[in-house]
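Presented as structure tokens, the chain that follows is alone, the form predicted on its own.
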Amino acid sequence: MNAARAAAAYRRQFGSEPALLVRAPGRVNLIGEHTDYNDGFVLPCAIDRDTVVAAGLADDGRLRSVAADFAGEDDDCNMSSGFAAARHGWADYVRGVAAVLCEAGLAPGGARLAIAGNVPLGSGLSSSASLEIAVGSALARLGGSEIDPDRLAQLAQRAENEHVGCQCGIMDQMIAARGIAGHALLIDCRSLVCRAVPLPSDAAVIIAHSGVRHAHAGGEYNDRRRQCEDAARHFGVAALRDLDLTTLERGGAGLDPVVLRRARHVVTENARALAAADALAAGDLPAMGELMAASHLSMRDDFEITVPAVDELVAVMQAAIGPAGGARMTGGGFGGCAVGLVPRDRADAVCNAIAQGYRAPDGSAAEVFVCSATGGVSLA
């Protein structure tokens, strides 16, 4: 569907057929929140919602883009000097990726792009990284390069950090680039070593949108990162990944209480992510559920990134799941989605409970979908 929409938008805008179609998935993080930029551990999986870029070469030295999902909004800039802020927010991601690829010698002299996707915006499912990885892969292919997935992820992260202004970690870009069908990935965000963790065949991943959209380009997200860096400096470590809970508790005197709570979330969340990978690999959904519940409480109380609507949605999901699995907020916070991991034969009951028991602040029902774990970036 997205491939057909992207190709049609390309034909309407540019009057020719695209040279290639590239897709990159969104993602859901099962556990490990705000640990990636602390050199820690995360456990996401790529999902069967994606962004598709239809792409072709241009010989005029310009990058022209059109967004099918924004009523055909378009953007036009010079490939050698036109990467200042754009008129439309989505175009900043496109320009940012193009800028870092140009600096790396991986972009063509000019390109035309048409973009279509179905990753919900502001949902915590990483529509931004999906867009970045699809655009980066498309531009590199047009430029004649087969870019390594790890390098593509690092360049896309740099684009978001330097050109969009969100100081995100590497998780979203890595899972969009390296996802494996049927698996989550335990990612060591320091070494970028990934361990494929099979999802149990009898488990369902349920995503429910709270109806509260978030925006991470600056603001609270960047504040949390600064607080984590303050804590690391206090303890004299490179990153909070290097602390254990005992050291944190013994050495916290003199640290701002809020900063101490932020650090406690990261330290305990790293431990939960590692334990969750083992529980998932063993097919132990009750143990996974306990870890997800503890993660949500830590995000709510120590990291303070949930909102009342998300807390309510998680409570509705957990009540329906019971001890057979778990639910938690997923994504950077301040709105977005909750994720549930449940036995497949309970998926319908959980979806029905959400439909009956939750309403967004504007009174609307939650958007709910049962996801499959898919592969990373590829030709569409």
Ligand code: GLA
The other form holds:
Amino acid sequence: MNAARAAAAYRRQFGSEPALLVRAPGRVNLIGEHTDYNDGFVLPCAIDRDTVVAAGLADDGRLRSVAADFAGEDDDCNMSSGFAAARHGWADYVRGVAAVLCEAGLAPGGARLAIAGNVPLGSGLSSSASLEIAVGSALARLGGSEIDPDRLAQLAQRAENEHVGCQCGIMDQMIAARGIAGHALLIDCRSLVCRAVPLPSDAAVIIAHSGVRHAHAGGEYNDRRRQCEDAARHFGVAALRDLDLTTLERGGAGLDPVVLRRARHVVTENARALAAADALAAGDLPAMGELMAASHLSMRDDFEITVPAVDELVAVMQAAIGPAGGARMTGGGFGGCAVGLVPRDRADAVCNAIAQGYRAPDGSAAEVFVCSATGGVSLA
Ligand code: GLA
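Structure of the form predicted together with this ligand, please, following the form predicted on its own?
Entire complex below, previous chain first.
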């Protein structure tokens, strides 16, 4: 449906057929939050919500794009003479990806893009990475190359760091590029080595939106990243990935107690992500549940990235799920979604419990969807 909308928007805007359609998925992170930019481990899966880009070459040296989801807002810039900030937020991502592809010699001389998606925005499900990866893959294909997924992810991350201003890690771009249907991926964010972990066939992944939207670029996210870097410097390690809990607990003297708590979250979360990959591979949902509960508390108390509405949503989900599975906040934080992992035969009951037991700050019910794990970027 996104493909049809993107193609229709392309025809409307440019009066011709697109040469290709590329889709890239959003993602839900099962565990391993704010570990990626600490060279650590994450366990996301790509979800069946995506962004589709309809694309065609242009011989006028321009990059023109239109967003079907933003009332047809459009953007127009010169492809080869640098990229200033755009008038529309979404267009910064498009221009940023084009800029890094140009630098890498992978962009076409000119292009037309029409974009349509259904990854909820500002919800911790990586609508931005799905846009970046779809645009990057489409532009590279138009430029004549099929780009390696790891390279594409690195370029897209750079686009977001340098052109959008969010110092994000590489998890979202990696999973959008390399997701595998039916699997979560344990990603080592230092080496980019991925281990595919099958989701148990009797498990359902439930995503519920707190109704609180976050804005990532800058602000709290970048603060957390700086605090992690301060902690790594204090301990004399390249990244918090290189620290274990004993060393952390012994060597904290002289470090700002807030920074110490930030580091404790990262160190314990890395260990949880590794343990979770094994638990998931073994089909052990109760063990996953314990790890997810500990992860949520660590995000709430040590990393301080949850908000009361999300804490409440997670509590409602945990109460409905019981020891058979688990729930936690997912994504960068400060609002957004919770993820639950439950035996499939409990999914309806959990969805009902959320519908009855949770209200967003504005009084509305949570948007809930049961999703399946999909593949990474591909032609649509
Ligand atoms: C955002 C960032 C990711 C990651 C998560 C937190 O989604 O884009 O790189 O840091 O937050 O785990």
